[in-house]
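First, one chain by itself: the form predicted on its own, in structure tokens.
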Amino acid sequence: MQRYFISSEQIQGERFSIQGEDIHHIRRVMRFRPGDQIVACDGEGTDYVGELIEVAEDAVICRILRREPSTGEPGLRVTLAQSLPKGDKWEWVLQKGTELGASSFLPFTSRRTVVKWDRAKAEKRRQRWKRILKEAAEQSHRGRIPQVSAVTDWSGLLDAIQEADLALIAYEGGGEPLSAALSRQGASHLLLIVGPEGGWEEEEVRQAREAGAVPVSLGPRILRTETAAVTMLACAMYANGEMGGETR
């Protein structure tokens, strides 16, 4: 059943409305008609199964058939922090990371970041990232749309490390095995940190460790930055029982 995100203001009594760009998708792409059913999620953990009763140019009105708890949200809150990669790699990480269950994304710049970040175009880029997150969350039946922060600098990342219950930084120079680090108990907010295409400078790893991050190894093979990101996230979800792994 096709899924859309709505705000609480779009729910009125036993009806909800679909507005904005989703109207075009319903009318022109899916060609839904009155009597068809869709699912709307309020972004707070509740799904509304609705029957279309009116399909207009400015709004789609649905009658609520039933309310159900969203089942696509993991019990572990994971923020994926990545030194901004070049090309469309970051958008790929946003999409796949959302599918895997990331709660939020933190792009940052480090010393070997290849991308020359244009702050004049920052908000336009971020709006595009938000659309990618929304579409990926709908496709993967998430109960919430992940958040993406504005691009921060290295000091902003160090601050984020201190705010997390457990921060793991992937380091090609070696560190604690990822499986061992993920077995630690008591972390409800996990921060996963991935470096740029050119790798970390040793000074950055030292500063991250001093801020509280744990360097971890992803094995003997050197992974591309976007591969390392989704690998760490998938392993974290598996270790937490979200993908058939052992439940903590």
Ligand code: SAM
The other form holds:
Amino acid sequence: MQRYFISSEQIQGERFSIQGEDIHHIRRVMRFRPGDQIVACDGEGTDYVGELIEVAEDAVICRILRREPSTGEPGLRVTLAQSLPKGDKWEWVLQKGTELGASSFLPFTSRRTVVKWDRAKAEKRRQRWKRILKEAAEQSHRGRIPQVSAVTDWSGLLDAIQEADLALIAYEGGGEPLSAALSRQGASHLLLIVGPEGGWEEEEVRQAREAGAVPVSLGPRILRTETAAVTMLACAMYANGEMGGETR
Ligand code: SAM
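Alternate state requested, the form predicted in complex with S-adenosylmethionine (SAM) (shown: the form predicted on its own):
Next comes the full complex, this chain leading.
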């Protein structure tokens, strides 16, 4: 069943309304009619199964048939931090990371970041990233839309390392086996850090370690930055038992 995120203001009694671009999607893309059913998710843990009762140009109204707990949220909060990669790789990581269960994304710049980050276009790019996150969250039945921060600098990343319960930096120069690092108990907020296409400088890894990050190896093969990001996230979800249960 097609899913849409709504805010709590869109829920009135036993009805909810769909607004904005989603109206176009319902009317023109999905061609839904009164009587069809959709799921609205409030982003706070509740899904509303609704029957369309009005499908108009400026408003879509649904009658709530039942409320159900959102089941798509992982128990482990994972932030995926990545030195901004070139081109559409970052958008691919946002989409795949959302499907895999990341709660937030932290793009940053480091010494070998190759992309020239244009601050003038920053907000426009971030709005596009948020659209990608919303669509991926709806498609993968997430209970919340992951957050994406503005692009931060190296000191911003070091601050994030200090705030996380456990921070793992994927280092192509070697480190603790990922399986060992992920078997550490007690972390409710995990920060996974991946370098740019050009990799890390030793000094950066030293500073990250000093801030509390654990350098980890992803094996003897050199993965592309986008591969390393989703691989690390998938392994973290698997190690935390998030790859089980049933979908709905
Ligand atoms: N330029 C580097 C080189 O040729 O050695 C490779 C950098 S790799 C393309 C980009 C990032 O992916 C690395 O900085 C690291 O974060 C991660 N990565 C890739 N392969 C890895 C591995 N085998 N172990 C740990 N991290 C890896």
